[in-house]
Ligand code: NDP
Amino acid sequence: MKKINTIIYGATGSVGSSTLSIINKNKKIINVEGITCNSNLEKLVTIAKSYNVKKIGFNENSLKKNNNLNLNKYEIFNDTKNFHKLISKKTDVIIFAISGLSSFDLFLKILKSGKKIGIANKECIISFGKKIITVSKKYNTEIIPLDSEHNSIYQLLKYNFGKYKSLTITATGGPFINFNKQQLNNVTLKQAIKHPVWNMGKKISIDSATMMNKAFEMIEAKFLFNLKDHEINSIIHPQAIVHALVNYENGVSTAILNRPDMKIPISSLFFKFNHSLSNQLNSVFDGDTKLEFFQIDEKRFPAIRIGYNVMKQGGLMPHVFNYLNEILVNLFIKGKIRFTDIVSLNEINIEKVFNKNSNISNPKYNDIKDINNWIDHHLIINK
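Let's have the structure for this sequence by itself, in the form predicted on its own.
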């Protein structure tokens, strides 16, 4: 049997770890052809030894901190600009788990490979979604999203029951699902980073608490599945068992139910839908399982309303929306603004940005850099 040759960009992160845990149980089926990291070279070499990897890529600066490592037996690609060279004719599957916009040039080169790509990079899709889909179609590259919501949609649409009316992604509601406006005004950092379902980093936990993360996911879904604005929406589902629904004209909705586990969407790159991961995970209905669904109160969580408007405007605006959020979340972490200011100041600043700058419909990387620079010099943090 021919092995599935795999390259993991960002092998030392959480997505990389989940991918390797799948490969570890399927070494007869999957071969790790190449791996990369940003700076955790020691961990990268440990992975390379464990999985007999011959090609490794890393940021050159990390070598200075780890000059005691023996790298003679590896084919080395030092610097992100060379990472695309890990791909060979034998490569079947690529995991792209490098975050941030700085990896866009690399991702663009990978998109031209014609390979099957699992993507876990929100920023690139939000800022350059239209370009990414255009390039992937030109080179016949299959993009499989690794976010649970988008991967569920991807799986559901493969059944092709016919033309759907709309797609719905779910949100847990975060830690403040029952908070009123006054309570939201007084949210502390400690409260905001405590997610009721997942143990995540500060930034993503705060995005979940404000519902900004769900607004971003709606924008991503529009690009990934070529949707019209009215074809994507979101609802609250605290149990996080249904991640997305496909809604049809006849009133029927379809869903895939599974407990939150990154290995499920990643496995869709390697195996058929009913692969043996079910032996490793608990059934959805073990114990007293209930499924609840609620409309999102946009007065308490205005990120959804703002995100929907940003999605309709398109162009540079989704990037600005995301970039402002990064800045404002960081200011909240530092104690310089309130929790509710993250979203309200985003809306104020978006209006200011596009009162003074044009919304370029197909932004290039330099357009992104220019608008970032303008925002850095004109940011409003006092209402």
Second form
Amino acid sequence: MKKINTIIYGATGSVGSSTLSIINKNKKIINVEGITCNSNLEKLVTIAKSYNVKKIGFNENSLKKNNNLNLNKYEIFNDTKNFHKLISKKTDVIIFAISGLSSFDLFLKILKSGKKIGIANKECIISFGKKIITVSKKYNTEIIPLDSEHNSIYQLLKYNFGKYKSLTITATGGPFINFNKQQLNNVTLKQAIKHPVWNMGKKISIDSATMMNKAFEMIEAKFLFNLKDHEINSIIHPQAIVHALVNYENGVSTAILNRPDMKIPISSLFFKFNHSLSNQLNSVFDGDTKLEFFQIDEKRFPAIRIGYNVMKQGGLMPHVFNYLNEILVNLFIKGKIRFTDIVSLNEINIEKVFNKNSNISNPKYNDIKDINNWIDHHLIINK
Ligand code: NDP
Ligand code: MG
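Output the structure of the form predicted in complex with the named molecule; the preceding block shows the form predicted on its own.
Whole complex next, starting from this chain.
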């Protein structure tokens, strides 16, 4: 049987690891054709050895001189600019799990590959919005969302129950769901990167704690499923067993229940719905399981309100929201701003950006570059 040739962009990260753990149990079916990282070359080479990978890509040029790692065994792709060259005629599946917006260019090239792509990275979807869907359709590229909420919707929509009224995505509420405003002001980096349910990379963990992640995910859903603004909303569900609901006109909602584990959405890239993952996962009702659902308190978590408005305005605004967040999260990581400033400064800066620049309904790549440049020179970090 022909193996499924797979390329994993961001193989050294959290989504990369979940992908590899599926492949590890299915080496007879899946071949890892290529892997990439930013700078964690040691981990990349360890993965390459375990999975017999021939093509490796890393971003930092200086790493090339590393003599200890015996790099001449591999076909090397240096710099994200060259990462698209890992894709070959025989590639079947691509996993795009590089974090953040810096892999923007690569993302656009991959979308033109005509392959099946599992997209974990939400930042690029938010910034490129409609363009992603247009380009992927034009090049016959199949997009499978890996973000758990969107993957749940993707699976649910395979059951054709007719037109739905709206989609709901759930949020665990993050580590600070019961914090008051005062406590939120004093949150430390260590607290913010420890998510109660998911084990994820630093940036998305902070986004979950501020609830920016849920704001982003509503925008992501709007683009992926071509929704009107009133067709998407979010609620708190601390147990993270229901990831999304599809709501119908007759008052019925459908959901898929599964424990919070990225291996489930990722496995949809390789297998049919009911394929066993070699008993790696517990079923939902092993032991006591409580399912709770609450409204989000937008006073303590204003990211949801701001995000909803950004989604409605559209155009360049989702990108600006996203880009500002990336800058502000980095400032929080460096200890330059408080946790609550990540969201409040975003709102202040968005207002300033669009007081001085007009919104553009279908932004081109250069519009995005120009606005980034403007923001880099005009960012306010003192209120
Ligand atoms: P991690 O921080 O754990 O991993 C990021 C990966 O991207 C690493 O392999 C890293 O390499 C690589 N990388 C980072 N920057 C660059 C760059 N400039 N050029 C090339 N490679 C780069 O992130 P996650 O795995 O948690 O998340 C990945 C994406 O998936 C994010 O966009 C996130 O929002 C999304 N996502 C994640 C979920 C999760 O459960 N973790 C759930 C849903 C979505 P290195 O190791 O060398 O730094
Ligand atoms: Mg998610």
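The term rigid core refers to the most C-alpha atoms you can superpose between the two forms while keeping them within 1.5 Å. Source: prediction; values computed, not measured. Positions refer to the first chain, counted from 1.
Take the rigid core as the frame of reference and indicate whether the C-alpha of Ser17 shifts by 2 Å or more between the two forms. No; that C-alpha moves by less than 2 Å between the two forms.
Would you tell me if Phe301 moves between the two forms by 2 Å or more at its C-alpha, with the rigid core held superposed? Yes; that C-alpha moves by at least 2 Å between the two forms.
With a threshold of 2 Å on the C-alpha, tell me if Thr170 counts as moved between the two forms once the core is superposed. No, the C-alpha moves less than 2 Å.
So, with the core fitted, how far does Leu324 move at its Cα between the two forms, in angstrom? Comparing the two forms, Leu324 shifts 2.9 Å at C-alpha.
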